[in-house]
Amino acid sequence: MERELLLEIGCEELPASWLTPLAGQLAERLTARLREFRLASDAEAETHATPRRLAAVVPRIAERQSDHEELVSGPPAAAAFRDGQPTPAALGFARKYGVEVAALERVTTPKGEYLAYRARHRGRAAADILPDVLAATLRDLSFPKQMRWDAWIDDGRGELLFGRPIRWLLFLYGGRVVPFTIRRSPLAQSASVQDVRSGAVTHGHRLLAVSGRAGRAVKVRSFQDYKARLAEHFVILARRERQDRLVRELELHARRLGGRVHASAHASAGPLAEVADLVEYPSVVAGTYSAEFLQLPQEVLTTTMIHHQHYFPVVDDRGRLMPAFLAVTNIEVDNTRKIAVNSERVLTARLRDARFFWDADRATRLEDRLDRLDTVRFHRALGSYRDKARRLERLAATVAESLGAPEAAADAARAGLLAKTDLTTDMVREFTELQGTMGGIYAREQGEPDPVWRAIYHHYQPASIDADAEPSRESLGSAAAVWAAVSVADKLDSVVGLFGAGERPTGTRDPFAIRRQVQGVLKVLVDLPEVTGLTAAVDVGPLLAGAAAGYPDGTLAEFDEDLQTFVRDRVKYVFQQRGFRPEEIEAVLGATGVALAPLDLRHRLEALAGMRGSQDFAALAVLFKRVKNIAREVSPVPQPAYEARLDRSRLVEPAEQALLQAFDRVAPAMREAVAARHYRKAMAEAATLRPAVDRFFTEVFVMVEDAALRASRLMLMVSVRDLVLEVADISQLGGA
C-alpha cells in the first residue's frame, strides 16, 4: 500500500529572493533522497514556500523499501582454494556472512577472478527510514547565507546549519507523525527555546486568526486538510494564488483611483514577483503624494517607489504617472487610512531627498565632474573611473568604426567620456540603481545631442541575453549605433582589465560579473541588425586587443589565451540559450578559419539548423565523418590549396570522375555563397555532393598500394573536406 508524505519546515522569516529557488531545491533533494533510500515514488514531489515555511508533499510512497541485492567481493579465487580445498581466506569470508563456501559465487573482474557473496536485504518499513530521509534533505538544502543557531541532529554529522532557525516541523506519513528531533545545545535551551520535535501541527498567520490567538498551532491530517486549514488561518500556501490575489487587489484599487498599475509591476523581475514572496496573505492599501513631485524624472519616482519601498506606481490611460501608489500589507486591513498615512509619510520623505539631489546635481555640468572621478576607484590595480573614462573615450570611437558606423565615432567618444560621471552625483550615491540612467538624464538636461544622452542612459544594458532584452530599436532611436559602441566598449574595458588583473571567474565566484558583461557584449553583436540596423559581423578578438591597448604597459598580466577560451565558452552558452543544439554550435565553431564573430556564427547556425531536415544534408554529415577520417593526417587550410596537387589524369574510375565533376560544379557556387554570408545556400550546394561522395565510398578504395594513385585520391578527399569545412564541420552532427 502507498501513503502520502507531508513535510513542512517552519522557519523564521526567509528572504523573498530565496523562496523560489528553495522550493525547487526541496523538490529535487527530497526526490533524490527518497530514491537513494529505495522509497522512490511514481508521483512527483509538490513543493511550496512562503516567508515562514517550506512545504513538500509526495502523494504516494510505498510502506516498505524495495528489496535490495548486493554482490560483496571477497578474496581472489587463486587465494581461496589450495589443492581443491578452501583456504582460511575463503572460510573466513563465508563465515562472515553465515554461509557455506559452496554458497559463494565466482565473479570475473578486470583484476581477475574473485569469490563473492550475493547478499539480499529485505526492505525496512518506510516509517523507520523517513527520519534518515529528512535528515539528509535538511543537510542538502543550500542557502546564499547559512546561520549557526545552536542546533544539531543525530546523523553523525553534528551541527545543523540552516538559512534561518527552524521553529517547527510537520512530518506526516499516512496521517501519522514520523518522529524526528532537532536538538538544541544546552546553552541555547530556555523556556522558549527547546528541541524542535516533529508533530502533526502547523501554524497560521503570525498576526491574524479567526479565533484564538494569532499564529496558534493547527492540527492537520493530510495535504488537503493542511491547505484548507492554512487558508482558514490567513496563509495562502501557493505562490501563484498569492500572486493572483495580489493582481486582483492591485487592479481593483488602481481602478478606484482612475488609473492602472505601472507596467513595470508585471515584469519578470518587477515588484509583483518579489512582493508575492514577502507576504503570506497579501492586501493592498492606496496612498497619494504631492503632485509637485511629478516634476522629478519618472525614473526617479518609480525607482523610489518600486525598489526602495516595494510600492506600485499608478499611471493614467496615457501611461503618465499619477500622484498615487499602492502598498501591499501582510494583513487584512480594517483601518486602511492609518496604514496609508504612514506609507505616504515614508514615501514623501524619500521624494524630498530625491528632489534636493535633483536640484543640486544639475548645478554642475557632467564634464566638470570628470576630475571628481579620480576619487572613485574602478579597481585597485586598474586605477580610477577617471582613467576608465579616458579609455572609454578612445575605445568607444574605435568600436563604432569596427561596427561599420564611423559617422557615430565622435558621439560615441563623447558619450564614453561622460558615461561614468553620474557616479559622483548625489542622486546615484543615494539611488545606486540609477547608474547610467541619471547620467543620460543629466546629459539631456544640459543639452547634449540625442545620440549622446541616449547612449549614456542605456549603456549598462543589455541586462540579459534574451533576443528581446532592452533596449529596443524604438527606445534608442537615432542613438542605436552610438549606444552599441559605448555599451560594448564599457564592457570590454572592464572584462579585459579585470581578467588581466587576476579577477577571473570561477564556478562559484564572479564578484565583478565578468560573465554577465561578456554575455552583454555578445548579445549586442548577435542582435546588431535588429537593434541598430548595422550588419557588420565583428570579430571579438580584435575588439579585445583594442581594449587591452588602452591600458598602460605592464598594467595587465598575460591573459590572451585564457580570455579567448572564456569568451568562446560564453559564445556557446549564449547560443545554447537561444535554442541551438550543442553539436550545431561545435560544428560552426569547427569551420576552417572561422572568426569569433557572433553575428556570423548566428547566420551559420540558423542556416545549419534549417538544413538539418534535408535528407541529402543529413546523409552528407554521416559521410563527411569518413571523409575527415581518411584525410585526418593532412591539416585543413582556409583556401583550396590542395586542389593543385590533384593529379586528375590518374582519377579514371567512373565514381572518381563523378565526384570530380560534382566538386568542380559545387566549389565555385559554395565559395561565392560563403563570401556573401549566404550560408543556407552554401549548405544546400554542399548537400548536392552527397550522391557522388556516397558512390565514391561504395566503388573506390582510397588507400591502394600505388602511391601516386593513393595520393591523388587522398587529395580529392582533402579537397572535399576543406570545401565543406569553409561552412561548418558537419561531422559534429552525428546522424544529423
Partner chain sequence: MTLQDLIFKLSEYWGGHGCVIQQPLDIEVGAGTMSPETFLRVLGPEPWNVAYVQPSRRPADGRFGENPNRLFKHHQFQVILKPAPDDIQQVYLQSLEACGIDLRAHDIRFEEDNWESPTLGAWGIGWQVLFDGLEITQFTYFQQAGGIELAPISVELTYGLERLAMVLQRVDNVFDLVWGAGVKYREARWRDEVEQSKYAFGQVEGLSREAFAAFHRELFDRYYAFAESLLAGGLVIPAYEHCLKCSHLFNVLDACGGIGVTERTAYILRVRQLAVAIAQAYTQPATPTAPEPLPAAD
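Moving on from the form predicted on its own, kindly provide the form predicted together with the partner chain as a structure.
What follows is just the one chain, with no partners and no other molecules.
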C-alpha cells in the first residue's frame, strides 16, 4: 500500500529571490533522503514555495522501507575449521550473530575466502522513518544567508539554523500526522517561545479571509485538500499561477490607463519574476505621478520605479513613459484609492530626490569631477579612481588601435577619462545601479559627441557572455568602436591591477568579479564583427601587457604566467558556454602559433564544428594521433625547418609517393586558407589527406633498420603533423 506524503514548512517571509531555488532544493533533497532511507516511490516530489511556506508532496510512498540484506565478513575460511571442526574464531563469529556455524556462508574476496553472515533487515514502517527523513531534509536546505532562532532538532546535530524562523509544520503521511518536533533552546523556552510540533493544519493569507480570523489554522487532509484550502484562504500556491494572475492584472490596469506595461516587466529575470515571489495573493493598484517628472531621463524614472519600489512603469503605444505606474499588492481591497495615494506619495518623494540630484549634478561638468575622484578608492593597493581615469584615458586609445580602429582613439581617450566621473554624482550615490548610464547621460547633456557619451553609457556592459547580450549594434550606432575600446580597457585595467594586487580569484571567492570582467573582454572580442563591424582578431596577451604598462614597473612581471593561464581557462569557459565541445576547444588551442585571440579561435571552432559530419575528417583525426606519436621520435613540437629537411629522393614506395603528392597538393592550399582565416576550407583540404595517410600506415613501416630511410619517413610524418597543426590539433578529436 502506498500513501501520499505532504509537507509544509511554514516560515516567516522568505526573501523573494530564494523561493525558486529553495523549491528546487526541497524536491531534490527530499527525493534523495527518501531513497537513502529506502522509502521507495515511483513518483516525483512536487514542490512549491511562497513567501510564507515551502511545500512538498510525494503522491505515493511505500508503507514500509524495502527489506535490506547485508553480508558481514567473518574470519578467513582457512582459520575457521580445523580437522573439519569449527575453530573458536568461527564459533565466536556465529555466536555474535546468534546463529549456528552451519548457517554461515562463504564468500570469496580478492584477499581469499572468508566466512560471512547474511544479515536481513526487515524494513520499518514509513511513519517511523519519516521524522528522520524530515530532520535530514531540513538540515540539507541551504540559504544564501541563514539565521539562528533558538531552535534545535533531536538528531544529534544540535542547533537548527534556517533562512527565517519556522512557525508551523504540516506533516502528513496518508492523511495522518507524522510526529516531529523542532525544539527551542532552554534559554528561550517560555510562554511565548514554544516547540514547533508537526500537525495537520496550515495557515492562509495573513490578512485576508472570507470569514473568521485571517491567518487562523486550517485543517488539511491531503494535497488536493491543501491546495483547495489555501486557495480559499487567499494563497496561490503555484508560482506560475501567481505570475499569470499578475500579468493579467497588470495588462488590464495598463489598458485602463490607455497604455501598456513597460517592456522590462517581461524580461526573463525581470521584476515580474521577483514580484510574483513577494506576494501570496497578487493584486494591482494603479497610480500616477506628476507629468513634470517626465523631464527626468527615462532611465532614472524606470530605475526609481522598478528597482526601488517594485512598481511597473506604463508606456504609451509609442513606448514613451506615461506619468503612471502599477503597484503590486499582497491584498485585495474594494477601494484601492487609499493604497494608490500612499504609493504615489512614496514615489513622488523619490522622484523629487532624483530631480534634486539631476539638477545639482548637472551644475558640475564631468571633467571638473576628476579631482573628486581622488577621494573614491578603487583598491587599497591601486589608488583612487582618479588614477584609474588617467590610465583609462591612455589605454582606451591604444585598445582602439589594437581593434583596428585608430580613428576611434581620440574619442576613446576622452570617454575613458570621463567614464568613472559619475561615481561622484549624487544620482549614482543614490542609485548605484545607474553607474555608467548616468555618466553617459550627463556627458550627453554637456554636449560630448555621440560616440563619447554612448561609450560611457554602455562601458560596464556586456553583463553576460551571451551572444545577444547588450549593447546591440543598433543601440551603439556610430559609437561601436569607441565603446568596444573603452569597455575592454576598463576591464583589462581592473583585471591586471587586481591580479597584481594579489586578488586572484580562488574557488567561489571572487569579490572583485575578475572572472566576469575577463569574460566581458572575451565577449567583446569574440563578437566584435557583429557588434562593431570591426574584423580584427585581437590577441589578449598584448592587450594585457598594454594594460600593465599603465601601472608602475613590475606589476605584470610577477603574475604574467598565472594571468595567461587564468585567461586561457576563461576562454575555454566562454566557448563551452557557446556550445563547443571541450575537445574541440583543446584542439584549436593546440594549433601551432595560435594566439589567445578569441575571434580567431571562434572562427577555427566554427570551422571545426562544421566538419563534424565529414567522415574523412573524423578518420583523419584518428590517424593523426598515430602521426603525432611517430613524429614525436623527431621532436614533440613543430618547427618550420623540418619540412625543408624532407628528403624526397628516398621516398620511392608507392604509398610514400602518394602521401608526398597529397602533401604537396594540400600544403599550399591549406596554408593559403589558414592565412586568409578560411579555416573551414583549410580543414576540408586537410581532410583530403586521409586516404594517403591511411594507405601509408597500411603499407609502410616507418621504424626500419636503415637509419637514413627511417629518418626520411619520420620527416614525412613530421611534415604532415606540422601542416595539420597549423589549423588545429585534431588528435584531440580522435576519440578511441
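In this text, rigid core is short for the largest set of C-alphas that superpose within 1.5 Å between two forms. Positions refer to the first chain, counted from 1. Please read all numbers here as calculations on a predicted model, not as lab measurements.
For residue 74, a C-alpha deviation of 2 angstroms or more is recorded between these two forms after rigid-core alignment.
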